[in-house]
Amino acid sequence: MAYKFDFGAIVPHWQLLFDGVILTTELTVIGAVVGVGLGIMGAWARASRAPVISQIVGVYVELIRNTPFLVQLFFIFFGLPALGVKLTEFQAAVLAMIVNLGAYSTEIIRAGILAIPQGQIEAAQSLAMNRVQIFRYVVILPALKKIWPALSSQIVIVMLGSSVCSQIAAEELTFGANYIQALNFRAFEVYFVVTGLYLVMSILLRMGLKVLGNFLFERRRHV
C-alpha cells in the first residue's frame, strides 16, 4: 500500500519544533561566543614563548579534536557528577559546546596568528608596545579576518552537532523530532520538516556571520 504523506499530523506540536529551535539558538550563541573567546586565549596561549602553557593547551587540544562529541557530552553529563559536580542538561550542553568549539577554533585562530607578518609586530615592538597591547591592536582582528571563514564554518558545524545533546534529554530541536515522531508515528513527515529548520538556521547563521565579520573588519579599516 503506497504511504500517504500527512504534514497535518505536525501542526498541533508545532511549539515543540518552536521551542527547540529557541533552545538550538541559544546553545549555539553561547557556545559561539564563549567557545571562540577561549579559542583566542588558546591561540594566543599556543603561539607564545611560553612552553609549559602552550603544551598544556595543545593537549587539551588534541584531546577534544580527537574524541567524538558525544563521549565528551556524555563524561560532562554522566561522569561529572561522580565528582560531584552536577549539571542541568542545558548547562552540560552548553559547557560540551564550549569545551568542543574551544579546541578547534585555538587551531583555526592560530594559523590567522602564525600568517602576520613578523614586520607588523617588530614595528609594533618598536613602538615600546608590550606583548597584550601588540595581541589586541596589531594581531587579533587581522588574524581573524584571515581564518573567518572557517571559524564560521567551524560554528555551524557546532550548531548541526547540537542535535546530539538530544542524547541527555537536552530540549533542542532533535529532541523535539523525536518526541513529536514518537508519538504521531510520523517519521519522514517530522524529519523532513526537521531537515528543513537545521538548513535554514545553517543559512542564517552564516548569512549573521557574514554580516558580523563584515562589520568587524570594515569598521577596522576605516579607524
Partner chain sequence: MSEFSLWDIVYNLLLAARWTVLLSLTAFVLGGLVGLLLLMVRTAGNPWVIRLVRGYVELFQGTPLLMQLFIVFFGLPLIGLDVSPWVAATLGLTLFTSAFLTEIWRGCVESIGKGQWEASASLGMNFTQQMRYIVLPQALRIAVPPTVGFSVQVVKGTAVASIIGFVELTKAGTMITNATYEPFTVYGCVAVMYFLICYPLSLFARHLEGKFRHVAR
The other form holds:
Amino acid sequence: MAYKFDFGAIVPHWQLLFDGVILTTELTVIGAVVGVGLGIMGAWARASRAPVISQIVGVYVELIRNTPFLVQLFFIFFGLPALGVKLTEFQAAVLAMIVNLGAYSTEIIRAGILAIPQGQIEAAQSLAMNRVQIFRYVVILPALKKIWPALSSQIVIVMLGSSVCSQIAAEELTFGANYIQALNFRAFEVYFVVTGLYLVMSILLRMGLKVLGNFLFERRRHV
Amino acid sequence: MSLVELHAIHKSFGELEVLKGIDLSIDEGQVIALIGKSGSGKSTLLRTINGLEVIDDGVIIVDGKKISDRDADLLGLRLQVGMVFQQFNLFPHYTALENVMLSPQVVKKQSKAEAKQIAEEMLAKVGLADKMMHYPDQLSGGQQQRVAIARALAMKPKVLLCDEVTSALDPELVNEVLAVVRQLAEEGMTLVMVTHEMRFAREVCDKLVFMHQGRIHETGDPETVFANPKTPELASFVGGLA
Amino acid sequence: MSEFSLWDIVYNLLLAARWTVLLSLTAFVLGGLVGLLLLMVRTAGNPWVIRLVRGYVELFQGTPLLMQLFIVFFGLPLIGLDVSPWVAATLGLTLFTSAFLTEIWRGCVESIGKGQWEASASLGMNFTQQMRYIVLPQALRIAVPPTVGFSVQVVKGTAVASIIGFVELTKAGTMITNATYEPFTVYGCVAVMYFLICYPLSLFARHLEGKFRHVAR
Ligand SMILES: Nc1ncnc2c1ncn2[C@@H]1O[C@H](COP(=O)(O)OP(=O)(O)OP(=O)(O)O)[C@@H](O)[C@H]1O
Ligand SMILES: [Mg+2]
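Could you give the coordinates for the form predicted together with its partner chain, as opposed to the form predicted alone above?
Let us now look at the entire complex, which starts with that chain.
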C-alpha cells in the first residue's frame, strides 16, 4: 500500500503561500533593519564608559541568547498583555525578531568594534572628534565590514526562525502551510514545498546581504 | 608667554612612573626635537600634550588656558594641537581627500566646499595632489604618512606633534616625509617631534630635549648639545648613535 | 481563579524540563555521532561525497528547524513508520545537530595545517591512523569550545519540538497557561528555566574559549 504523492493538491492554494512569503519577507526586513540598528546601539552601550548601561545591555544579551525564540515570542504575545501591552500577531512577531536579533547583533558588532585598532581611535581623537563622531565616522563602518559575514548568517537564522511565528497565528509562510494542509490533508507535500521555498529564500537573502555588503563597504576604485 | 607650557607633569602606568615631573615650554614657531632611549617616556610626553594620556599630576597650559581632563577641555586642546603617528593611522574606508576633509567638516562644521578646498591645498602642500582619490591601501607608506600630515594640518593646529613619523617607513621613503616636515619648519610651524634622525634634528630643530628615565635630562640648541653633551647619559646616547 | 500556586507552576514545569534535558542530550549525542561519521567520510575525500555532505549541511542550515521536524513527523508515516512526537523530535533534532556539528568540526579539522597530514603520511600512517593519532587530537582542542557553544542551540531547538506535540518545557508552559490564564508568570518561569540550563553552558563555552586562546599563544 504505497502512498501516492500529490503535489498538485497545493496548486489551488498557491496564493496562501505567496502571501506567506511576502509576510515572512516583511518580518525579516523590518526585523533585520531595526534589529541591527538596536545591535549597533547595544554595541555602543557595551563599549561605552557607563558601566551601568553596559551591564544592563549585557544582561539583555545573555537573557535573549540563552532562551528559545519561541518562548520569547510567547512571552511577548501572551505575557505582555498582562502588563497592558497588547500587540497584534504581526507586531508581536516583529518585536520578538527585533529583540532577538538585537541581542545577537550586539555581541557580533561589539566584536567588530573591539577589532578596530586603537590607533584609529587615537587618530580621530587627535583630530578633536568627540565620542559620537568617532563612533559614527571612524569606528562603525569598518567594524560592520569586519563582521558582515557573521551578521548576515545571524539574519538568515532569524528569518528561518520566524517560521515559529505561525504559532501565534502570524500569517507568515509556515502559517500558510499549516492552513493549506488543514484544507487538503497533504501535510508532507505542503511542508516539503514550503521547505524548498525557505531554502530559496535563505539563499536569496544571503545573496542580497552580500550585495548590500559590497555596496556598503566596497569602494569605488579610483585608480 | 609660550604657546604650550608644561609644569611638573607626572604620569604612571600602574606601578611604573613614566614621567617624573616634566617642565617644558614650547614657543610659537619653535621646532623641538625630543630624543632619548627607548622607554624613556618620549611618546608618553607627546601624548599627554595631545590629551591622549591623562596626567596624574601637573599643569598643561595652552595659549594661556589651563587644560583639565574634562572632555570639553580635551577637545579644545586638540583643536590647537595636532598629532602625526608612527603608524599613520589613516582611516581605511576614506580616500586621501576624505581623510583630510573629515575633521574640518564634522568637528569644525565647515561646508563641504570649504573643507574640500583646504584639503586639496594641504594635500598639494605635501605633494599628493595627484593621489587625492586614492584609498590608504593604494598608497605607499611615505604617501600615507604625508596624507596623515595633511590631515593634521587641515585642522590648522597651532602646534604639530610628530611621534617618530619615519620609523615605520622603508628607508627609501624616509626622505619624502622628512622633506615635508622640513618645509613646515621653514614656514614657521611650531613642531615637537620625537625622532631618531639626528642629522635631521641638528639641521632643522632650534631646541633639543633629551629625555632619560622619565625626566628631561638635558636640553639646549642642537649644535651645542651634540658637540658638547654635558651629561654622560647624553654623551653615551649620542655616542651610541654614531 | 485558578488553584495553581506559583509552586505548582514551577513544579510542573520542572517535571517537563526533564524531557527538554533528555531530548537535548539524546539529540546532541546522536547528532554528534552522525556528525562525526559525516566528517570522516567527508575528510576521506571522494569529491561526490564531499558535495553530498555539503548539500546536507546547506539543506539543514538553510531551512527552518520547524520544517525539518514537520517533514520527519509527516514523512515517516508515509513510508509506513508510525512515529511518536518523541521519535520524530529526536530524529529531526539529531539530523539538525549533525549538520551543524559536522560543519563546525570541518572548520576545526581544516585549521590543522597540511603539513601535519604530510608529515604523518611521510611516517607511513594510513588515513585512519593520521586521523586517530595526529589530526583529531589537535582538532579536538579547537573544537571543544564551539561544540559546547552549539549545545545551547540544541537546547533552544528542543522548544520547537513542542509544535509537533512533544510535551517538553515549552509545551508544558502552553498547557499550564491554558489552565491558569497566567501567561506572564508561566512563560516567565519557562524562560528562566531555559536560561538556567543554557547560561551555564554558554559560560562554560566562553571559559573554554578563553583557555584555548591562552594555550594557542
Ligand atoms: N599604555 C601603557 N600602559 C603601560 N605601560 C606603558 C603604556 N604606554 C607606555 N608604557 C610604558 O611607559 C614607558 C615609556 O613608554 P614610551 O612609549 O613613552 O617610551 P618612548 O620613549 O616613546 O620609547 P620608544 O623610543 O620605544 O618609542 C615604557 O616602559 C612603556 O612600556
Ligand atoms: Mg615612542
